[in-house]
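Starting off, we have a lone chain in the form predicted on its own, written out as structure tokens.
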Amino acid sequence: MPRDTDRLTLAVAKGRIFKEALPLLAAVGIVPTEDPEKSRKLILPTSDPAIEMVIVRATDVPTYVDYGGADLGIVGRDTLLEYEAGGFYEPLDLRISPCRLSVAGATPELLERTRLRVATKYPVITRRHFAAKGVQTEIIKLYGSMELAPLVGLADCIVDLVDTGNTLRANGLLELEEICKVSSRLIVNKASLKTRYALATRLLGKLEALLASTAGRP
């Protein structure tokens, strides 16, 4: 069924990315009309009449906003990295959910290796990295617990998000290189950005404003 051409569908990564986007959205004047938590809509309404937001897993919003089934989204930029195609824009760092993807092992001779085995859930991203410094990897993919590998001896090392490394510190772990930093990024569509153009810039243009209003602020 065709989407309404006067309305914009975003889609923000459930969870923290998802927590600290309610806040920059409710500044600029859309919060969800009904409680994510207890609604059984998959569409929610927000307080602006244009605007309905989708609530997906992180891994699903580029594949949403890349095949059009949402204008819009909100997803870091680890996920964006590893997501392969790219149907969609990527006009603003909405600078919330901070952090970096790096690797992560027990010592850092580990980095002198040629080749190593490594568990991550960003084989694209972790295979990129390795080639680029001639070392040659077996990928193991994982979805959680990430810091288990190396202690139980499935993997060398991990590559993973890390925002203050006390879980790697607790299990014996070294922060051994950053690979980037990450936050999360609003995309658009290109269609829509055509399409549903007015819409589409206006919210452009009051997320933009507020971010420079904000900018140098803890």
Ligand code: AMP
The other form holds:
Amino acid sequence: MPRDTDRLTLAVAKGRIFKEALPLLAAVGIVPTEDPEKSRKLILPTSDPAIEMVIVRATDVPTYVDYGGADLGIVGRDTLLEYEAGGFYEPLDLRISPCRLSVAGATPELLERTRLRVATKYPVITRRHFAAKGVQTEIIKLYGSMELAPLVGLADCIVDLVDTGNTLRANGLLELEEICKVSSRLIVNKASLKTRYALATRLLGKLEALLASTAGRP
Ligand code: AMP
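Could you switch over to the form predicted in complex with the named molecule, since the one displayed so far is the form predicted on its own?
Full complex below, order starting with the chain above.
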């Protein structure tokens, strides 16, 4: 069923990103009209009649926006770097959910090895990072609790998101190397920017102005 061109669909990554995006969206007049935690509806109307929201797994956000199932998306830079195709623009750093993507393990000597077994949910980024340093990797793809892998001998080290570092410390692991900084980004389907130009640029303009007014604030 084709979507109306007089409406924008915004896909937001579930969990932490969704929670942190809510105040930002509210500040530009977009508030879901039903409680997303209670509603069984998959498409949520908002206080702005021209905008509806879908809340999906982070890894699905680029897919929805790439294929035009959603016009815009809010998702972490980590997920975007891992997703290789890209029928979308990435016009705004929303500066929410800041953290870093890092290599972690039990000892710094691990970084002197020329072969490593790495557990991660980011195989593309991990392979690229170690290949650039001339390190051969065997990648073990996991979907969660990466910190467990070195503890049980499944991997030498991990590549995962680190925020406070508490999870690593609690498991006796060290942050060995930062691969990149991460925060949530707004992405826009390239075709939607043409077919829904006025709506999309109005929302982008409002978010841009809001971010400019809060620049430099923590
Ligand atoms: P921390 O203990 O504060 O360093 O947080 C690390 C744990 O939270 C890891 O399991 C990460 O995968 C997860 N995490 C940290 N920051 C984020 C983020 N911005 N988005 C999603 N997961 C995160």
